[in-house]
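First comes one chain, alone, set out as structure tokens in the form predicted alone.
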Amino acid sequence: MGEKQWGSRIGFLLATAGAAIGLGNLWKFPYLMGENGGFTFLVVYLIFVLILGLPCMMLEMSLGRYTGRDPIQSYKIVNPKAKIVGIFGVLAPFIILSYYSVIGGWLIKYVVSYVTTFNAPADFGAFIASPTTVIWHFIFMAMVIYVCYKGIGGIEKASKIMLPALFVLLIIIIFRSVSLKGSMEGIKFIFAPKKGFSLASVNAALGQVFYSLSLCMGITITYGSYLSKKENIPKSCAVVAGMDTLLAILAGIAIFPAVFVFGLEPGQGPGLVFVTLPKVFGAMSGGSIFAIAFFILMFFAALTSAIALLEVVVSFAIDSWGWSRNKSVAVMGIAVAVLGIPSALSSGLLADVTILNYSVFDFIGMISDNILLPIGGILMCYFIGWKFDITKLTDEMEQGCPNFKIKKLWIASIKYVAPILLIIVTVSGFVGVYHSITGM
């Protein structure tokens, strides 16, 4: 790589967890729990973490450490034909970051608005329709570029600050949220076992595991390539998955009690963060202070994930094209920022532009979420499980985990279980695309 390794185990774990803990995790996971059976959904989700999430994370992390290269070069070492998996794994984060950074820009705007006026922007719809969203998008990308420019050490330092701060801010907001009269309704919405758990709920849990743990985005391979041979990969993956799930549950406890206390709709997706919650903060004693804390929290979650996404692309440019880190960060960061301009304008100047019935913003997301990631996952399991000597990866894991007792189970999961589950995710995604295009 020509890159130094992670400076510490805690730095690596926080950086990897920060990559997984993103915006969708903080509002989507608890909402899915509430809408899909509460505690029953959580149990099914954890089962899928065990049989899909952890095996795929372990595969990617061990592959990264085994090759010491970016995703494309890693899969090329596995099999020349497997290079396509690596291409998907670099394209996906490049595309995802282009629109993810737009949302990051929205968060910066909200932090600035609350700090300067103690209120959210007056009209969210008018704000995202304004060309100024491009400026906020650029500011967010500049922050991402700066951290990646500092290299592995910069990523570690940022993660060591932001992840603990995120946790502390969540705890503060939880105390305020659950202290509100009537807050138990929000807790029951998330946790109480309820009727309505169905095959669709199972599919929702499966899809959430895939996206929540950032599988097949090249992140785990890239971060794994900086990993010491002494690191216990199975244990590290379990810690990251545990932190990811814990933070998502805590986010639900922080957000939904207040939403229910003030009689607002919990299922608004991004609207929950930018429209509903400002109403909650506005009606809450000391709400502006908690609003600042909340939007800083969301910003930290967005920034740590965005750093990881850019690092994948930077690692590719360093490995595959022989560029310096400075050149890679500058060129790739600017390219992502430029690609994100249409997404930033998709609610304003480009509001009338649709592609297959999707707005520009949603179409860019659809390409990564429904095509590149799940198909890349299926191909990953095929090439590693069936066209590669998978014992090379079990040997890699045993360097830091001499008693890797579930070796046979892990191999069976990669060869049989994970591909089946990933096919379900892929088919479900294409069905969703079909319904969107046809309106059926």
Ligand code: TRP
Given for the second form:
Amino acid sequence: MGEKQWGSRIGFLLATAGAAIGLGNLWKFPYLMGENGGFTFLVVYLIFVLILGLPCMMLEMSLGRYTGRDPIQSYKIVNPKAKIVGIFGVLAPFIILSYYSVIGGWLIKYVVSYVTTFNAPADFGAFIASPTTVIWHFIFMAMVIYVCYKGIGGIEKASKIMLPALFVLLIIIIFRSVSLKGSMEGIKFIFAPKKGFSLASVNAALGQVFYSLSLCMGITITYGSYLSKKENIPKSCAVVAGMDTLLAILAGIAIFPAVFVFGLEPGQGPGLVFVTLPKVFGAMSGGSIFAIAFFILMFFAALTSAIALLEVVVSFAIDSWGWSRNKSVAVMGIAVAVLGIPSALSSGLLADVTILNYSVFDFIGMISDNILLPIGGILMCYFIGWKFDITKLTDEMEQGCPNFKIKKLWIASIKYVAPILLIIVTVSGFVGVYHSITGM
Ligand code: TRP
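Let's compare: the form predicted alone is above, so bring in the form predicted in complex with this ligand.
Every component of the complex follows; first up is the chain already shown.
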């Protein structure tokens, strides 16, 4: 089966952080913070990282190391009925990757465009409506496939280059952004405590913790299954969650000061990155250089996450179906690439096709993020907390972390705190879908 363990601690930490740090940190978190009461949101977010995110991450990492298997086999070992959680954990990455890769393709297009013409593609709307997006999506998938084909060592190597580079590029952009005259407005937008914090913000924070830490998608189980028994799981999880949160905050400092200086509307998602920011770079002296840095940074963030997503599906085919790595990577990679075609075309040829009032692209994202994820989380806590001898996992964590002092707190979180919070997220996810279907 080839190498089954990480070559180094730093490689493991960077790969796991690379899986967590993704588009969500860069284009969603800063805006959520700005819109939901600034500093207040940050504090609430940090609390949820501590009481929900970290415990779930520790669960997944210790489960992966305990079984040494892919998510489906892991849950089967926990309880034959729990296999369903593992199925969620493999299905969700499969689906998410198909649209993540489409965005990865857009990012490559923007890097190429800035490098060759010093400008963004003239018209974002026209670009994403054109079928060429399928080609960029394939190019991105080819890169993901290449790294996974190289195995754990390949993932480690790629993460060791891309994650540090990502931080460096971000720091460079921060310097440029805050040195602009009038940059304080943007800083205030994100950090100043203000009105705007509501019940909906609590929900947004919960959902974002789960999404940003890449929980319940088999990633941490899969990466944990390659982990040596000597490693300290609680500490590793704290490092990864810390890096993830730090990067999300830094992203806000890099982006919003410049947006405000040039009098543009703050925003999130593709609109922010592909429409607003090119305007910022266009107005800034030396803007195209910073644009190249920025889009490479985004591309790295997307690529390390995409690699993790494919690796889950690949490890599943290796462990559960006994396939070779080469066959798994080829078959699964191509399957995801094909599944992504409708997403890639959803702003163009398929723009009129909607599912329950969503475009194909939004529908896929919505199903996986708002429904599959939190339900998977609830089931995960239920089976581990209530249908399994949870001390097997605390024993697992005590290997490599002999004085695991927060054992009782951790168990309480998995049994009570996390499931309750996740039920709130799921219910509000369904309410959101309902509102959008009925147009209310
Ligand atoms: N955490 C990623 C982000 O912030 C998105 C994501 C969710 C993800 N689940 C994942 C990435 C699983 C890789 C693997 O954008």
